[in-house]
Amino acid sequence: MELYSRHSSLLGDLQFDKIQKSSVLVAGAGGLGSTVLNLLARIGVGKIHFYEYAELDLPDINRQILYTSDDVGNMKCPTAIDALKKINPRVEIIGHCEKITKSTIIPSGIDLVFDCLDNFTSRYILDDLLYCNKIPMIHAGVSQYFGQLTTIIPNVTKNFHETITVDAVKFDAKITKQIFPPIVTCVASIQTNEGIKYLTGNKDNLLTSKILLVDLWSNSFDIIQL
């Protein structure tokens, strides 16, 4: 197919064809997401879920790349629904309008989340939802210049809580909503990229057990092993 024409044949026939059939949940359609949802429907993964329940406000414009600022003041939510369509027609985009809680109900059939939340009293939520239900998540988080990047593996990691351990409630309320653009996007395409090796089956070269600390500013790209 044309559409892939740049990518399919670099991934080969059998991986492209494990992307095409892969099904994902992008939790928060924000600075990440957006970035994230936007490659996950270039590269073709057939089928992707998001949840987003913010309105888009004027700086989220700086980072967010699925929005212009004719969309500020509309629900994030349904804007990227209609986005991704126009970049996409031919993945399956479904959107959750709406705030992942302790009672949401993962979609059935999810082979990989992607971790785009901003704050960890969300992050544990979204752990607690997915680790025992053994379903795998690619974490990143990003501030100012920093990022930061894991990948949890129900029975070969510890789960997201264990992996990163900070007091939610007061680590959030200190969050700066400070961030530079590139950042973002830089940090989003590594989170993709990592999701990419998983659903294509190439294990032996994620961050499993392992954190990646980015440093725009400075040009670090440093890894702890856990």
The other form holds:
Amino acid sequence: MELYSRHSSLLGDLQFDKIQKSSVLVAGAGGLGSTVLNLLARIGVGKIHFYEYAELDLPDINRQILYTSDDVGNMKCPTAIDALKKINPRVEIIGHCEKITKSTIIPSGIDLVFDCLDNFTSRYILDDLLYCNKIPMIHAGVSQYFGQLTTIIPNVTKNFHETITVDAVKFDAKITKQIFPPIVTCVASIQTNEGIKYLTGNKDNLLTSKILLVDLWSNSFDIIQL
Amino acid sequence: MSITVKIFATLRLKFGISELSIETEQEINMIQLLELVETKIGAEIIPELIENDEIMVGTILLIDGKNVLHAQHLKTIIPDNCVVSIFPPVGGG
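Just the form predicted alone so far, so send over the form predicted together with the partner chain.
Everything in the complex follows now, all chains and molecules, and the chain you saw is the first one.
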């Protein structure tokens, strides 16, 4: 298909077929989620679920690339659905306009989840939901000029809570809202790439039991073996 | 004993240092290591990491990738030839 002609041959038919048959879930359609969703749609992932419950605020525009100033005040979920369908009407987009809670039932058939949430309290809830259902997750977090990524695979790695342990309530109360746009799109791109490697079975170089620390201010990418 | 200390993110930005080597003849624990780091860099890094004798919320201290919160916290003994990583995880999305 011409739409995918710039990357389908690069991946090969077998791997691209896996992508088109994959079903993923993106938790959060804010900064990281905007870029992850955008890329997943352009790459041609077959079925893309996402969760997002918030309205778009004006300061979101600096990094949430699915939205424009015209969308400020609107709910992000239906806005993102429209934007993604315009980007690629061939992929199936399912927006869940709700917050992920302990009682959330993860849709069936999900192969992989992208953690694009903005706080540790919600991340630990998501971690519990996924780990007991044996669904892998690509975690990313960003702040200021810095980002981190790790890949959680049940029965292969520790769960997310054990991998990055903080007092979630106290930590979330201290999260700065200062965020420089390039770190968001950079980390979200790596997160998407990591997910595609998992979905296509290229698991040798995943960030399992490792954490990648990205520092755009000093141009450093460090991997810590956990 | 030789210990490599790596510093990341906002701490690197604030103190202008990414990695240093600490040499000591005695067995030391994490808080003693941080005191040696402070002496070596000539700047007060401990107030950025410790509050009321506890590891501050938003600080992760790893010894060869293992979080000291899963060991003896600031009293965790530092093994020879290990790498200690100090970073504040980031939580935004």
